[in-house]
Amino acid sequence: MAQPTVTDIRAYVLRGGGADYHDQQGTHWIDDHIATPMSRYPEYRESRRSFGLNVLGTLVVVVEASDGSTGFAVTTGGEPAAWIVERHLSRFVLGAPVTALERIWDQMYSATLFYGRKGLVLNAISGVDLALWDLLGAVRQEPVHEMIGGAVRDEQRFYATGARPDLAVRMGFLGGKLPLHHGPAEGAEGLAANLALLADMRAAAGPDAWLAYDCWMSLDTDYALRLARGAAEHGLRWIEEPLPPDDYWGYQKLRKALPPGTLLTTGEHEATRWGFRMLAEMGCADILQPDVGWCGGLSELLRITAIADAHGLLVVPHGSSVYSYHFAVTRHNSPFSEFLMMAPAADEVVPMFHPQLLDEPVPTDGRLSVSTLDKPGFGVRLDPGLPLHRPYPR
């Protein structure tokens, strides 16, 4: 029997917080003095809006098929990612079988690697990777987890990222990661002020709460091998992301160092296979968290994770919500996922992608139901009332 074919893809963008999610206004704890690697020039130290991480904006994709059915996802890449959608992917879609995601997938990356590999493309790749197994699920009437495999599990576990663990607790969250708000730059009394913060943490999320520290590729080798060393005594669960991506070597004489119980973790700003196969072959990472948004989608993702379970890894997926969560609870070596916690102050569980999606689950005492997830594709609608705006239309 013929699949129906991809009729149409077109790429929309937006402005303010959804799948871009520091693309906040006002006060917000994401944007709070976090040290990032421009912390070390004191002008751009104390917001991350500061020198441009909300500049690209929400790229939307949206797909269409013969039969009527429709997908679509929000990432991050904004109009860069929107020309590259439009002016070159999407010859690899168009008039193609609604099951062909490994030939598009194969096409859209090889046809890419002079520009590519990286970055920005492998946002837009994914950004239609995902849209497309969103129209598949649309087409098949069945949800992403089912396509996939199937839950192997009932529930999934959370733990929350945002400023207040000790509320995460509370909500039923495993425990938080904090976001770092010193790096090498402010000294000792940087490095002061970020162990103080932790043990007032672990004081008010009580000693059995996860507490990790997200260093967000601001530090050099020194200094996380310090900061994980005081932190020991408060239990921290994990460091994370402290070098720069790029930096394996730097991650595997790291790891060799940590304090005994002290995990490393990356991979959020880590993209494909390779890159992946990088991290776990040297030994950098006892947990990988890429991001299906930008490592090249779900089926990327899914490669990854098979080279994280043969070498004894973990994947725990940076945020992105339903996007991720679909994924993880059909996988072993995904016990429990992250939640970022959206609200201004993290007091309160809000839909990580609002205002974009519409019928997006949200963790309940910390956990979420297979069950919130049957529905056809990754069972979100894009909110119609949206200010979508198709820049490069073809």
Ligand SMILES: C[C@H](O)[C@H](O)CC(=O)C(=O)O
Given for the second form:
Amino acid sequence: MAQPTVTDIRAYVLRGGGADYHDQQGTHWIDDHIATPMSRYPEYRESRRSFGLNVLGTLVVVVEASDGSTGFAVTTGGEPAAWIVERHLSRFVLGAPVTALERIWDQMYSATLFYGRKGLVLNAISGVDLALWDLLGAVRQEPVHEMIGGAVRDEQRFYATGARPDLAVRMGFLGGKLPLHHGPAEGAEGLAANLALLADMRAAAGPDAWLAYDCWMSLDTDYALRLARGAAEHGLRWIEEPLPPDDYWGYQKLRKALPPGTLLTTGEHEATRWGFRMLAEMGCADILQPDVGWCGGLSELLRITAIADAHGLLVVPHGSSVYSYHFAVTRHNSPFSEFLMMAPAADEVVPMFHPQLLDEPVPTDGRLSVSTLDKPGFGVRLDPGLPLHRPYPR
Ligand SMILES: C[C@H](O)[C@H](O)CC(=O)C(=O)O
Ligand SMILES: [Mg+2]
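Return the structure block for the form predicted together with this ligand; the form predicted alone was the one displayed.
Up next: the whole complex, starting with the chain shown before.
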């Protein structure tokens, strides 16, 4: 059956929050002395912006079809990803039928293997893939979640990531994931401060709240184990991404040594079925956390999830707003989702990709009804007032 074809693809860059949620101005919990692999250098300890966490900005990919339909997606990657989309990936998209998602993905991935495989190139591929899913939904007038198998539940529950799990619980979330503030370079005092904050949050959030620590690749196995052992008495549900993503062996070792009841999670900086196959087969984690805007897009996330499912693992995508909501509601092994609190003091619910999207759904009372996703594509619009910049027009 003849399908509409893709007639245009454009890549834009935006600054100031949104999909690049680390690109914030002023005081914000997300940049408040958070432990990172750079914390071993005192001059880069206070702020993640100081070492360039916000250098990229948001990548916006817009696609058009011969029937007049449009689709778009936002992810992280900024100007270098815009170059990759316009100057390299566009050739595999232009003129292709809007249904050719598998072939386009394979061509984008195979053609970039000599400089890609992970990171920025996969961000760019993810952006194109998500924009094409949005376009297909517009052509078919179908929500993405229906195109990938349909919802398996009526509503999705959420935990909140931010500085105030206590407030998150009062807002109806299952609990909260705190950023870890001090890494190994801050010694025993730092470790004690990490544990004291957890104890305070347990007291404030109550005995049933989920509490987790996001360690953003900043630890070594020894420190992670000491943190987990100390945190067990405060009911730490999981320890997230404690080691650099390439240290599969460290994750494998750590998971075996964690106190009973503490789960190990990772994957937000991993990409593709091959990266997640490594995590799954080596037993690196209990919960895999691909970011749909970074791991290769929705097409690749579906493959990653099949691998996870076959290994008895949960997939709880990292952030990524509607792009992960449409996915999670269709999978039994994604029983809950993350909500990143983007209010500077983590004291109110703000759409995760604010200020870029219109109609972006947010959880109410820690829940999102699947019916709020019942719009064509991913069901969001790019705010037409945004200062879009197209650095590499063809
Ligand atoms: C809070 C973490 O440091 C990071 O900014 C977000 C993240 O890793 C997560 O949401 O997970
Ligand atoms: Mg994380």
